[in-house]
Structure formats: structure tokens, C-alpha cells
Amino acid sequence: MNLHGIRAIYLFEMARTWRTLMQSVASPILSTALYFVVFGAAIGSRVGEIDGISYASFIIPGLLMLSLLSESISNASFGIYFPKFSGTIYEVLSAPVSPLEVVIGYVGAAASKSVILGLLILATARLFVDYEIAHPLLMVSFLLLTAITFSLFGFIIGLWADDFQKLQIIPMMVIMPLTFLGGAFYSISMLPPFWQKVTLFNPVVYLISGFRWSFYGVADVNISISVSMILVFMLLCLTTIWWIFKTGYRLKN
């Protein structure tokens, strides 16, 4: 394996983050802080507790997952799209690095940014809410698994997109609505029985539910199902990326 090639791609992508700290780090943290102020303080005092957890604490995993999904997709999609846009992707494809090494470099950098941002948001939440993490190792594992999986998904979007507008279609029109409807701000047990069943078709439900279980030991869906769902989605993403490199779809034409 060409570790030098992976390192070069990884460091190049990470360097872009330090050049755009306001956009890459400060903006998501400030946005999440506003959610804590509005939903946690203003609305939370009226909602009370959900499953024995204060509302302000209950929404922490959902808010963290909201930022994690959007930032993982955004970082990975832009990271691979820009070389396509500028034409430097041909230099990467002709370099002595395999498709696997290219994916590790780009996806590894995107996932690293998302995990760092997630931990910063978690630290910021402490300024507004007192919370405990019941299963810290599982929480970190779930954080890493989600960041890697959705960075892979973002990588696919970056390969598929042929203009800047398409980079935003899926994150804004699909992922964000699914996150809001996936129990980020409520428990699906609060919904009528029919809508509880409908909600189970939303894949983000399993992510938020599993992540919330790692914090408080309560979940809308069994934790083993949540982990299985994200592993299946990761496998689908890896298979899609393999097919893209094998056929050259949106890479060689």
C-alpha cells in the first residue's frame, strides 16, 4: 500500500480545513449552539422530560447527528468534486495510487474533520446542558462509524455531481429532512401508531436511536438493528465506489 500517497491526499484535504476555519468549524458550532438556545432553553422548559431525560439533554445526540451527517457528506463531496472541476483528478488517477488508496485519503480526511467537529460540538453542549454518556466507547465507535459511512456517501455524491448545485441537492433536500423527521428532536414513541411504523422506513431513525442509546441507554430501535443498518449502508457505499472506479463513471468522461 502506498502510504505516502494516502498521506499526501489526507494532509492536502486537512490543510483545506485550517484555511477555512470559519466555514468548516465555527459556522456548524454556532448553528448547533443556536439550536441549544432555542430548543433546549426556550422550548425545553415547556416540554419537560422524554423517557426520563430532560429535553435539552435528549436532543444532544440528534443535534450532533444532524451536524455529523451534513458535514461528513459536505467535506467528502467537495473534496473529490473540486479536483474534477479543476481537472486535477486526472493527475490523481494517473499517479501510482490505487482506487482504494484514493478513497482512504479523501474519505479519511473528511471523516477526521467530522469527528473533530462532533467532539467540539459535544464540548460546546456542555456549556448549555449537563449530560452523561452511559457508554462512552460505544459512543465514540458509533461516531466514527457514522462519519466514515457518510463520508463514503459524500464521496459518491462528489463523483456523481457535475456542477456545484448538485453537491447540495441530496444533503439539503434529502438528508436534512430525513434527520428532522428521524427523531432528532423527539422520540418516535410520541407519534401515533401508524406514523411510528412509517418512520421506521427512515434510515436516519436507526442512526439517531443508536447514538442516543450510547448516551442514555434508551432508544426507539434496538441497538443491534441500528448498528446493522449502518454497516449495511457502508457496504452499499463501498460497493458503489468500487463500481464507479471499475467502470470510470463520471471519472474518465
Given for the second form:
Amino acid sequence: MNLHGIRAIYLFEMARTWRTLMQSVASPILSTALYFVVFGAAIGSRVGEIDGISYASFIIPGLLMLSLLSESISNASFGIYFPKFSGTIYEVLSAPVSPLEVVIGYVGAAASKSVILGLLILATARLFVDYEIAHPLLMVSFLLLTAITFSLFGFIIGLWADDFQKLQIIPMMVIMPLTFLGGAFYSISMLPPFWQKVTLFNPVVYLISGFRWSFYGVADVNISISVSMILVFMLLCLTTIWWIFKTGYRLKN
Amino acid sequence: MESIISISDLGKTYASGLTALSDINLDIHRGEIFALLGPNGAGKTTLISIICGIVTPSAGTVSVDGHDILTDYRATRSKIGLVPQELATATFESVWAQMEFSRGLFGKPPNPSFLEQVLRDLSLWDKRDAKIMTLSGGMKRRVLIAKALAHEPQILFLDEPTAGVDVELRHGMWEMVRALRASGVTIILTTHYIEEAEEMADRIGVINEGKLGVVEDKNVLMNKLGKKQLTLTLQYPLELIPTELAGHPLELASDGHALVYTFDAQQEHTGIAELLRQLDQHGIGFKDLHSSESSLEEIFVNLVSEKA
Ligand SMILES: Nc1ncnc2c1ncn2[C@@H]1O[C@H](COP(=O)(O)OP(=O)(O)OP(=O)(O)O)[C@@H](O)[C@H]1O
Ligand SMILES: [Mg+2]
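What does the same protein look like in the form predicted together with the partner chain, given that the last one was the form predicted on its own?
Next comes the full complex, this chain leading.
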């Protein structure tokens, strides 16, 4: 195991975060705060309670998931896309690091950033709402699992993308809609029966529901299904990455 | 000579269907400076990229210090430093951060004093905190060299190291390369400046259209392929070469004030004695004579155009 190599990649990627602090930390926090003001305070007061939870508290797990998904994907995809784009990837390719070590370095850094960001958002939420976390251990595990899984997913996008548009298209066209329709702002039991069935095909529903369960002990779907879903997705990402490195797809000529 | 890199039957066909290399067999000797020459698109960068692990070979094998580059890539890559041809330096990091990154990436524990020495040797110490983006082209090239040396490699690949580097710096770089060789590093370089190969290389390989042609000791190559010229400055100018001398490869130069005789340096019988005797017979006097060798550049152009 080339531990120095992993460390070099990890620190290099983290340094990029500190350099772009405004963009990578301040802006997601600001937008989350805006959601709280608009949805939590302004609209939430009209909505009342869902499953016995105040609307402002109800949306916290969903909002957190929203940032977690988009930040994990964009951090990880950009992290590997940029060296490919600028040509500096030659150094990683010519270094004595295994694919696994490369993944640990890049994905580890992206996931770390997301987790830090998630915790900051939670702290920010505290300024607006009083909330409790019923299952803190599970909440943290969920946070970690989601951050790692979607950083892996972002890493795949970054490997696959060969222009900036491709880099953006999946987060924009797939992840955003799925998250908004994934029950971040409502309980799926509020939907008409037909749409309740349709919505179960949206994997993000399971993430948000499970995450909400770790906060308040209530969920739209069973928590074990949520956990299995994320594990399956993680496995899928790992397999894809393994295949990419094995075949050299989009990395080596 | 012990070989440090052993290339056998190496071939590369890109996904586009273009065959960039075929049947390359080459041994690089430990501790030598090997210059790889060839026109644009000959396959030099492809060959280097395969050995370094950036491009996957389509056929053949390469071993570095006895280790296969594919199955034992950790061993081979940690011995190799690469200075790429393209200036891939669109980065916001400082020179120092890049140096630490490179060293770590290649599995070496931090060693600030070593990195400092490398930067000082390349006159980059003043620039250690500068962002790479803000450096000039020549400095960027030196940063790439510094990065390649950050993990103390035994083998250094320099893919056109002096492209875009001014004359003074180029000489400085040659010094550095010689010093590296003196410390035991094996160096493989490509260049379009023949002068550079002539100045530095121990051996030269010529590659053209993906095939390795001549591989030869530099001096042997120059002797073997080099043409020598003997120039005789005449006492009285000639209008024409006298018919009696027509059998010799002679040309008039300087408005008939000089007679140029071209011969193969490697040949035992150069014909000079014969020529001089005949000149004497015909009463053609000369006041001065000197001989010159053709440069590696001329040899190289000959080699490439013969093949084409
Ligand atoms: N990634 C690639 N995909 C397809 N063809 C490629 C690729 N890289 C190089 N080639 C082709 O392979 C051939 C050899 O290219 P290479 O870069 O090895 O040449 P070179 O000798 O380094 O040339 P130069 O002196 O211009 O640097 C060229 O015809 C080039 O177009
Ligand atoms: Mg080249």
C-alpha cells in the first residue's frame, strides 16, 4: 500500500477546498439557510406539522441530503476531471499508486468535504430550528455512507466526462430532479396513491426517508430498505470504477 | 553493458487504428544518456508513455531493472521520473505544494531539505511560493523537471526538455543532466535540437514512423555516417574543375578560390593522397587546407530522408 501516495492525493484535494472556501463551503451553507428562511419559516408556518414534526424540522434531513448529494458529486467529479482536462493526470498515471489508492485519495477527500459541509449545515440549521436527533449513530453512519457513495458516483462522472457539459449534465438533469421529487419537502404519503407508487422508483426517496428516520424515528419506507439501497448503490459504483480502471476506459490510450 | 530498461517486440496501435510503434527492440544501458531522435509523429512520446505507464502497449514487453512494467508496476514506476513534453501546468498550487505532492505520490516520505536542494539546483528556490500559473514557460518546464526529480528516480525521461527554453538556461540544463548522470541516473531524452543530442548523448536511437532505425554509440554513428570534407584554398582561382580530376568528388567553392573534396571518414582509403599528388602534377597549388565533419543534424536528415 502506497500510504504516502494516498496522503499526497488526499491533502492535495483538501487544499483545493480551503483555497476555494467561498465556493465550496460558504455557498452551500448560504443556500441551505435560504431554504430554511423560505420553506421553514415563511411557508412552514402555514403547512403545520407532518407526522407530528414541525415543517421546519421535517425538511432538515432532506435539505441536508440535497447538499450532500450535489456536493459529493460535484467535488469528486471535478477533482478527477480537472487533472484529466489540464493534462496533469499524467503524473498520477505514471506513479506507483494502485487504482484503489487513487480512489481512496480522491473519493476520500471529496467525501470528507461533504461530511464537513453536512455538519456545518446541521449547525446552521440549529440557528433556525430546534431539532433532536433520535439515532445519532445511525445519522452519522448514514451521512458517511451517503457522502462516500455519491463521491464514488461523482468520481465515475468525472472519469466519464470529456467536456464540462457532461460534467454538469447528470447532476443537473438527473440528481436535482430526483432529489426534489424524493420527498425532501414533503412526505410521500401526501401524494395521490398513483404517484406514491411511482415515487418508489426514485432511489433518493429511500435515502431521504432513511435519513429522516435517524432524526425523528419516522419514515416513509422501512429503514432497512433504505440502508440496503445505499449499500447496493455503493457496490454498483465500486464495480463500475473497478471496471474503468481495469479497461483503462477514458484514462489511458 | 548492463541494461536497465529492456524493450522487446513492443508495438502500439491506438484506438483510432493508427499504429504508432511496431517491433521496437531496445536496451537502455544503466547510467547512460540516451537520445531518441525522430521527426514529429515518429512515436517518441508514445514509447516513453508506455514505459512510464501512461499508455498501454498493444504488443511486446518492457522491463525496468528486471521488473515488468505491467505486472510489477509499483517497482518500475517508483524508479522512474518523467518530464512530459506538454506543459501541463494549469494549476493554482504553489511550486512547493506541487513538489510535496509529487514526492508523496511516488511513495516517498517527506524530505524538505532534499526538495529544497532540487529547487535550488534548478534556480527555482525563489519561486517556491509562487503559483505555477504565474510562472513563465521556461520556469514551468523547470518545475516539471523538479517534480520529476522529487522522488529521487534512478531513471529520468526528458521529453523535449529544452523546447522553449532560452540558450543560457538550456546550457544550464545540460549541466544539470550531466550532473545527474554523474550521480548514476540513467537519462533518456528526446529532442529536436540535434545540437543537444550531439552535445550530451552517449548513444542515439533514431525512430521514424514507429520503427526504430539506427541505434548506435554517438561517436560511432558520427564516424560511420559522417561525411568529411577537405577544403583546399587555391593559390589561383579555377573556372572549371580540370577534366583530369573529374574522377574525384570535387566541387568548386568561393568563386573558384576553393576546392572541396568530400569523402567517407570511415573508409580506410580516403583518396586524399592520390588527390594531392594529382593536384601537384597539374600544377594546381593551394595555400591552405582544412577538413570538417558533418554534424549530427546532417546525419539525421540523411537517415530520415533515406527511409522515406
Ligand atoms: N492518444 C492518441 N490517440 C491516437 N493517436 C495518437 C495518440 N497520441 C499520439 N498519436 C499518434 O501516434 C503517432 C506518434 O505520436 P507521438 O506523440 O508518439 O510522436 P512524437 O515522436 O512524440 O512526435 P513529436 O516530435 O511531435 O512530439 C502520431 O501519428 C500521433 O498522431
Ligand atoms: Mg512527442
